[in-house]
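Let's start with one chain on its own, the form predicted alone, as structure tokens.
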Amino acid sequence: MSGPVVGRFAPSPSGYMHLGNLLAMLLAWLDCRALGGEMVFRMEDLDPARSKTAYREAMAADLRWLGLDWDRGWPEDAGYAQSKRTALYEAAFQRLAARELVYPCFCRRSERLAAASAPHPGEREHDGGCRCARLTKGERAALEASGRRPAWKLRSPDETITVHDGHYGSFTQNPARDVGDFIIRRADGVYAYQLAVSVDDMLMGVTRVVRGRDLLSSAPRQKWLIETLGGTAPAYCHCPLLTGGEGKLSKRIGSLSTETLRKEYRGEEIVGRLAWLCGLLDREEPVSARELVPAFSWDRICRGDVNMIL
């Protein structure tokens, strides 16, 4: 991929960030800065019920605490918050609808409420074949007349899509077979994660996406969406997850949240711990993020998940 390098931070303000988030943010920043690239800060606050102002503000402070800067984006430009970009998602949706790639889904499913958020390991992302794809116009009209508000699903492409991940190698998926049709707009009108992320990466000129390996399975769909909408998909580099005693770290583990960590540690101590855990440092020691840039290489990053003990 030629041209300017553009990386991005893309946190979701549904809670205070934890060490697993910070590792992904650190590696995204190092990857971009090592290539002399531009860093974008995007706030993925699609879901108004889950997004809180306090979390948005804390995330910017957390990045600065770690010494991770950015060149454009939120909070300096509100247009980099997904909550302000609905018209852009609507335009993309209408382009897909014009090609008959979407259909209304009237199923009563709890995952509609989670569709605006990035998927997590163990969460079911699809139904394996939605009967709504086969409804006639009359059946759809009857359901709407009864007061049912549909979500909208994308017809997954029945083709093999390969993503060449910069850390884990090639990942191949047939979305129709392996994922199924998936929601891109919820019944309440909120656009879902897969569509919004794809549109944003395309329109913001993102060329490199670094994030946790739990999102690797989303990459083929996002690549297909971006290319279908006329854009160029970014290069993907997924990174290992930090795990605790009960699996992947989450925002629900309060003792590991940045709200707590910033009271007890300096940013350089956390950067040094994360760099050591993922293989960038041979020993644990305080270090600034900028000091890690010259020697950064994906070859040094471990591929297995890291069981972390503070």
Contents of the next structure:
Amino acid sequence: MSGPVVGRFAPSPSGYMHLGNLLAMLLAWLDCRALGGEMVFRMEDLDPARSKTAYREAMAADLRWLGLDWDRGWPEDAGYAQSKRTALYEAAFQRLAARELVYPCFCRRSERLAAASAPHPGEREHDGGCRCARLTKGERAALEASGRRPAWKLRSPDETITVHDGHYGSFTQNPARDVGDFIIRRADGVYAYQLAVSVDDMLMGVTRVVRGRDLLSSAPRQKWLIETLGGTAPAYCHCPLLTGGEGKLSKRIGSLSTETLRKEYRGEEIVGRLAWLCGLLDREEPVSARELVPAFSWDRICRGDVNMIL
Ligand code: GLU
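For comparison with the form predicted alone, kindly provide the form predicted together with ligand GLU.
Below is the whole assembly, all chains and molecules, this chain first.
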């Protein structure tokens, strides 16, 4: 791909970050800097109920502590926070609606609530479909008249989409069959993760998406959305997850947060440990992120998830 290389950090401030998030941030930064690219920091605070200022601030502090810098984005420019970008999502939504690619869904409140955050392992992605995809005009009018606010679903493309992941190789999906129609706007008006992340990667000129492999199954939908909206999809490079015996270390099941780690370790110690755990270093030793740039290569990074006992 010609043109500037643009990478991104895209954390969600629904909790403090943990080591698994930091590994994805480190690799996103190394990938971008090794290519001489520009780094964007986007704050994925789509869901007002789950986003907290303390978490937002901690994320910027965490990145600085690890020595990971960025060229544009949050917090210097508030326009890089998803909470401030609703008009852009609305415009994309209207373009999809004009092509009759969306329909209102009047059921399943819980799934509408979950849609603002990225899907995580173990979460069911295919909801089995619902009758709302086939409502007659009369049925739809009656539901609208009842005052129920619908969520909006995208008609999932019934086509084979292949993403050539830079680390895991070809990943093929038929979204209609494998994930079904999915929510792009919740009933409360909050735009969903899949739409927002696609619009943002497109409009921010992102050319390389590096993130945990739990989001590999979202990549074909995002590629399709970006291309349908007239953009060029970025290259995707997913990375291994860190596990601690219970599966993915996630904010939701609780783990050592960076709030704790930052008090106990220097950034170089954590960078050294992460680099060693994923295969970039042969032994564990403190190192600055900058020192890892010249020898960075995806070939050295393991593909299996990393079981980590701190
Ligand atoms: N904000 C998402 C998360 O923290 C990541 C989105 C992405 O990298 O596409 O899970």
